[in-house]
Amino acid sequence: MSNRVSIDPLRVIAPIDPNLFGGFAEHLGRCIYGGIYEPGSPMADADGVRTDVLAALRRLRISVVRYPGGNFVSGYRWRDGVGPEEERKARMELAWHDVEPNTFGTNEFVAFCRKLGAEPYLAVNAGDGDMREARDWVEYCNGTKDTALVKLRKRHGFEAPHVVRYWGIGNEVDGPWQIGFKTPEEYARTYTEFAKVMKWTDPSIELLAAGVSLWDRHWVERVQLLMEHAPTLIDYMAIHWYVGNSRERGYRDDDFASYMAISEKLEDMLSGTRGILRAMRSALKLERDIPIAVDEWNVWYRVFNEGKLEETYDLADALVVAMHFNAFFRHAASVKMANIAQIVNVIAPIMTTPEGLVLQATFHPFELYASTAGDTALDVFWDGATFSTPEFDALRVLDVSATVDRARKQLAVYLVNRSLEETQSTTIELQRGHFADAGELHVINGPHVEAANTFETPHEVGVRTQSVSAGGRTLTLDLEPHSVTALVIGVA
């Protein structure tokens, strides 16, 4: 059965927000050290940041780094990460059941985002924590008046302020896993009363609620009760997931129709989030939407605590990351910020050694839609093959989205063939303009959805390039089977 497509270039969703390409960073298993930060290494610059990393992470063109946890910040204490090394204290480390040595910290995370081009985002501690730490830390970073915070700052070697825009308040506060967890009205005022003095001290911050990470049957209570309490100080609404292809993670193993299907739970949770949010807009006749961030994600479900959470990707795994950023572009109007965790080595699209570094299957997907994407979401329509699964019938076989550079006039069409065997005719049609001139194709694919790239067979899945021409309304692919498909075109 053939598969259609049908763009308008003029139906427009809503512009893309650069910090859907954002990624995270925790002190766990060797993401910061042996990571990102690795003193002596032959591939260290003066800082201690792993140039080889710095350079792949580029080409994903993060935006954001959401820092230092994750599970890990509910117990950490800012001021152990700050100041001469040798004064820094290792400390217990009951998240990760690890000892920190606190040698990465604030300041060296600041300049690692600044090397990479990408806003610092910095979660608090509202699990163990107080509010004074979190007010003190914002002053630390972002304060200019003469005070001992600042002056404390300037005495580290950093004269300037950090000017940290994005601020977190708390990290999966719904989790039972999680020092200090929350019920949902505990932690609706937690946040209220951390906001309003990290607000005081620096009215530019954007702060983020945790929302949602657990997904169980009070998280509708959690968003609803947040706003109630806090509606003019959430600048985004948080909101976690993992996905994988395990029992652990609701699905059977080694169902690959079921794991392809994963699209409809990314939808569930991003316009059941939005439906609520917009909901509470009209009953607290709020002036604004509050936009969500979907500030950890990723798929997960082989390696936990035993493996540091070194996770080995394959082919499969990359086809459903490309939904994931396909669900973020349906949803621009709402979704304005996405890390992925985390981005090196603990689940990450980049594992390193001593001795170099390897990209994995994961890393395609996010690098092919970060460079290519317009500035600009279209609502697409699409239909054609579909298969079904013991939960869902007629699923479609291909999961798209499509954007929209208008200053380049160039359109970028994103397609993700779910058959596990056949290929997929595929008409593209342009319900106005037409083709305007040659364009490029870019395959995501491998020799069988289990192909993963490792330090012994590292180049599995790759990225295919080729250029293509069409002239008129209509341009037909053939889309591999289990590959993600690029075509970026001009239009007129």
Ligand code: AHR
Given for the second form:
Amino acid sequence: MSNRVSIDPLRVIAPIDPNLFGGFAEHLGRCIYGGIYEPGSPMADADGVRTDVLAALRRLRISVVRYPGGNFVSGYRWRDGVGPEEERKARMELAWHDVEPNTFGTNEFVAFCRKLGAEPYLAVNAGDGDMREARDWVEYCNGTKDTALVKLRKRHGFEAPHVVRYWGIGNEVDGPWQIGFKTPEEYARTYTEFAKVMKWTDPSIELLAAGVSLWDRHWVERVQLLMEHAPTLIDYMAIHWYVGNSRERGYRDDDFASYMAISEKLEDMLSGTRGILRAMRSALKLERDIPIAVDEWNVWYRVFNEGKLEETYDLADALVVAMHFNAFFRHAASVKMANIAQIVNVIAPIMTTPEGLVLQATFHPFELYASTAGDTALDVFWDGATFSTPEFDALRVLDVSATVDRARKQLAVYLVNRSLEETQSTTIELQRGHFADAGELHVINGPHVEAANTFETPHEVGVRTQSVSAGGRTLTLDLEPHSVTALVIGVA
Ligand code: AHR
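With the form predicted alone already on screen, would you show the form predicted in complex with the named molecule?
Entire complex below, previous chain first.
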């Protein structure tokens, strides 16, 4: 059966926020130490930042980085990580049961973000920390008045304020694994009080509420209570999820079809969150929509590897990462930030050794979407071949999204072929205007869905680019089995 994709460049969903290409870096395993930061390494710059990692992250166009956790932040004291290195204290760390040397902290992180060209996003400790500590951190980073905390920052070598715009209050407070787990009511109250003093300290900051990570029967109540308690203090409702090709954590199934149906779960979580936020906007007569930040998302199999959380990703995982961006684009009206968790070594698209790095299979869809997406998401119609799983009937084999770059009049159409064996003949029809004479096709694929990039086999999964002739209103492509294709082409 052939497939049909219909696109009207004027059928717009919403602008695409560059913060959809965000990341997350936690003091966990080798994300910071040995990942981002490795003083003494031949690849490190004068500040100890790994330049090869920086270059790979630049390829991903990481726009915003959340830090320092994660579960880690719920026991973190930011003061431990500032000031002269010799005075910094190593601490027992209870989230991941490690020792935190604190040689990398706020100032090193902000400097790293500025080198990367990304906005820093700090999460404050709402686990065993208090609102005084949170508000002091805002003042230390952003303060401009002649106060003790501003003088402290200046003494630490940072005369100008860091102007940290994004601040999250707590992390996964809905999970019993969290230091300082909170009931929906407890967190709604905590959020409100933290948010008040943080905004009073610097009214220009934008705050993210730690909405949902557990997706248990209380999740709707959590979002509802937050909205009722702090409707004017929430700038983003943050949600988290991790997915994998497994019914149970920690091992991979070979049920490729069920894994590919993960798109339905992403839709449920995004449209569910969007729905409750809209309902609360209407109920509370709010003037603005509260956007969603998916500030931790990824594929994760819980390979703990001595507490390092290091995963090897395969082509199937890369298709799932591509489907995430399709979902974010289709929900561009409400999703305004998304942070892959994490950026280096820990559940990450980039893996380092002291000698170099490898780009995992999941690196390639992230880079492809980040480098080709236009500024506006389009509402695409598509139909064609279907597949079924024990859970779902008649899902479309293709998973699709599209964007347009309005200034360059350039269309980008993203097509994930979720068939294990079949090439999908697909006609892309432009309902208004016509295609330029030629465009580019970028295809991510590998020899089979378990193909993975490792230090021994770094190029199993990669991107091929070729030109494609067009000109009229339709264009027919043969989409390879288990592949991601991006068609990038001008429209007139
Ligand atoms: O990213 C790893 C962990 O996953 C984070 O610390 C936590 O927030 C989530 O459970």
